[in-house]
Amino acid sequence: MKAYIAFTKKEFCENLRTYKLFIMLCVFLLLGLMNPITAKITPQLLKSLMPEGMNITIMEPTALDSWAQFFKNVPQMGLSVLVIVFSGIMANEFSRGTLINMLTKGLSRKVVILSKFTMTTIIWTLSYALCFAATYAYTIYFWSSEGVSNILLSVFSLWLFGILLLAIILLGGVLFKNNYGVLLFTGGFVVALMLLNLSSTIQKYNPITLASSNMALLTNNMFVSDFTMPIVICVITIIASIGSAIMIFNKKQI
């Protein structure tokens, strides 16, 4: 446990020194502010861009429009930033050879994987929580929360999918030892989930639901029960990915 805590502290200092924590917090705060503001000003922008004499009825924005922006921007931009920022979490260790001394002095390889997973999860959680808090605060300020259902489950589901991506990044880092391999591996994983989602049979078990069907849950077009199996499969995949990363890393030559 002492080795785990010490290495986790080392990871925290490393993420501070390389500005990864700062970048994540800034990007997600910006996204959190953009979501309600974009929803608020979009109708006004559309009206100002219309040719004179053209009258088109534009619905007034609601809280659902703000959350629609949240569940569009975070999966598309936020998760992309997450993958890019942490794609080198293992590759950098291999290229610089920084783990050799620590491992030869008795540091467990399992501790390396678990500490990196812990720290990336903490950074992702802090960044995501900041984004959610900013969106929530401005959404409540501009509109009431009427018409929005199951917001906590929707937000939790997207957070859990981010954890899944972190587990896949670690597995990819152990397999390929370079950033490009990790990016291709993670991107291929997401594409595979999207392709599997074309099957109606697999769709109800697919973890991609956690990042793609959040608005359907908010508007009651999907139900809490529809998210149960994707959450279970997502958790199993996270555990399997971290377990596989540990086993492969134990046999990996550094």
Partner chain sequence: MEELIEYLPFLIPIVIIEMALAITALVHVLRHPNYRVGNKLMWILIVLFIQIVGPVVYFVFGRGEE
The other form holds:
Amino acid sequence: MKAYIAFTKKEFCENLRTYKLFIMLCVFLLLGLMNPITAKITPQLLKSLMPEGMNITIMEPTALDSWAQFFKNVPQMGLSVLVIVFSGIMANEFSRGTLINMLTKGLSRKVVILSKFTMTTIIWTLSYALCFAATYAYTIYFWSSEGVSNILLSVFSLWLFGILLLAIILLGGVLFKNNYGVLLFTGGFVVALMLLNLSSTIQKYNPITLASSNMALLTNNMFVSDFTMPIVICVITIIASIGSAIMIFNKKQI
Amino acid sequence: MEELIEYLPFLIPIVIIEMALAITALVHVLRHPNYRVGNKLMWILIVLFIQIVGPVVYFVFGRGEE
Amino acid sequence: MDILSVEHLSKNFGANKIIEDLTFSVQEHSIFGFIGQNGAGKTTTMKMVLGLLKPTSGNITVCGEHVTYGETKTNKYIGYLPDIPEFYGYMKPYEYLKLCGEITGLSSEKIKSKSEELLTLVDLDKANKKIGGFSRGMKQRLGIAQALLNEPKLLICDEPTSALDPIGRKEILDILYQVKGKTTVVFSTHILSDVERICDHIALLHGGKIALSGTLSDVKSKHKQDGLLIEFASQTDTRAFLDAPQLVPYITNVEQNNTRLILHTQDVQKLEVAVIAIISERHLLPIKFEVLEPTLESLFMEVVK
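Rather than the form predicted alone that you just supplied, could I have the structure of the form predicted together with its partner chain?
Full assembly next; the chain just shown is listed first.
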């Protein structure tokens, strides 16, 4: 336990001093601010760009437009940044041999994986919370929250999907020696989930729902029950990924 | 355009954060002239002119050993 | 008591046999020089001792406890300095030692006092900057400090001096010599002068096996060299000396380089008597006359040949 706390502290120090924490917080806060502003400004921009005399009715933006931006930007931009920032989390330790000292000091390999998972989860949660808080504050300031249902479940689902990606990054990290391998592995994983979504039977269980169908949940086109199975599968996949990452890492010669 | 000016108070924080990212990255580029790939000029341009993504890419891929 | 014992250890990488039936042991409070050419398998052996590599067969015990691959139980007795120690570049020396201490489970007071003591020993107590800016020698010294943090019974150093300049090397050797009383040191190297400077026991690894081992003086005396060196001022003197028939019964081989001769023999003392008789009888005055001491280098060359 003492070693776990010590190594988690080291992870925090690393993320702080290598600017990873800073980048994550900045990017997610930025996204959080941009979502409602983009929703608010886009129609007016369109109007001002429209040639004189042309008459198209542009709908007044609503809170839903703001959340639509949130659930478009965070999965695309935000999760990409998350994966890129943490892609080297294992590779940097391997390529520079910094873990050898730690392991020969009696640090167990399980603790390495669990500490890294803990710290990345904390950073992701903080960044995501910041992003959500910014979008939420501006959205209730600009609009009434009418017609928005299940916001908490929607937001939770996307958060859980982020954690799934972190688990996959760690699994990729012990499988490949460089961060490009990890990027491909994680990208491949997401693409595979998207392809699986083409089959309607698998669709019901597919964790990608947690990052792609949030708007359907907000607008009551999908229901809480539709999210139950994906959430269960997602949690199972997270545990399995971390478990196998530990097992593979234990067998790995470094 | 008047409506845009109306939203200026909301746009300012965005600009500030973008600037913060770019400037932090720029200072790092100038103070640590060892990069994993690329050279100083390239990173200055990337960090200053590619919003958000530029600094991120620099810190993740460009930043050399201290 | 044996701190480390290795029995019938073998390691293959695919069809490549790196270590074959290796057996040796290291006694408490010795400085054990583990010598071998590049690629002889020194690092491989050490990594197996640390449980970082899985032996193909054989048995390793550290302080009486069996080493199992992937587990790190026995590592609590060991301090390890890798050939090129790598640290987290964004940390300062004190922070790094604190991390190491917390991982080993030392109390925070102990970490504090030990860090100060060790950083003073390796002369880094004033270097309060990020490790990323350290020179190679400084990193190597910090490596020794972190290896000694948990007061290990066995300190394993993998080529601690190979990458350093002469000053850096001297600093490391001095530090190793200083810790001799507190711990047992095993260090691998291919620099023979380092071994002669500080080691008391040696083992020479060649072709995956121990080719020579024992205390440094034992090894040297067992391989008593068979040579006399004699040098004359002129070619005529040299020729006159070599003409002497009394030499023939003792000499097995002569190496000649201008006026310098190296005479090889079975019995150095008898040859010495004969040589002195010849030079006094013929009034030949050598400018140099010496019994060749076996050097580690000549032993090394002999084994490697």
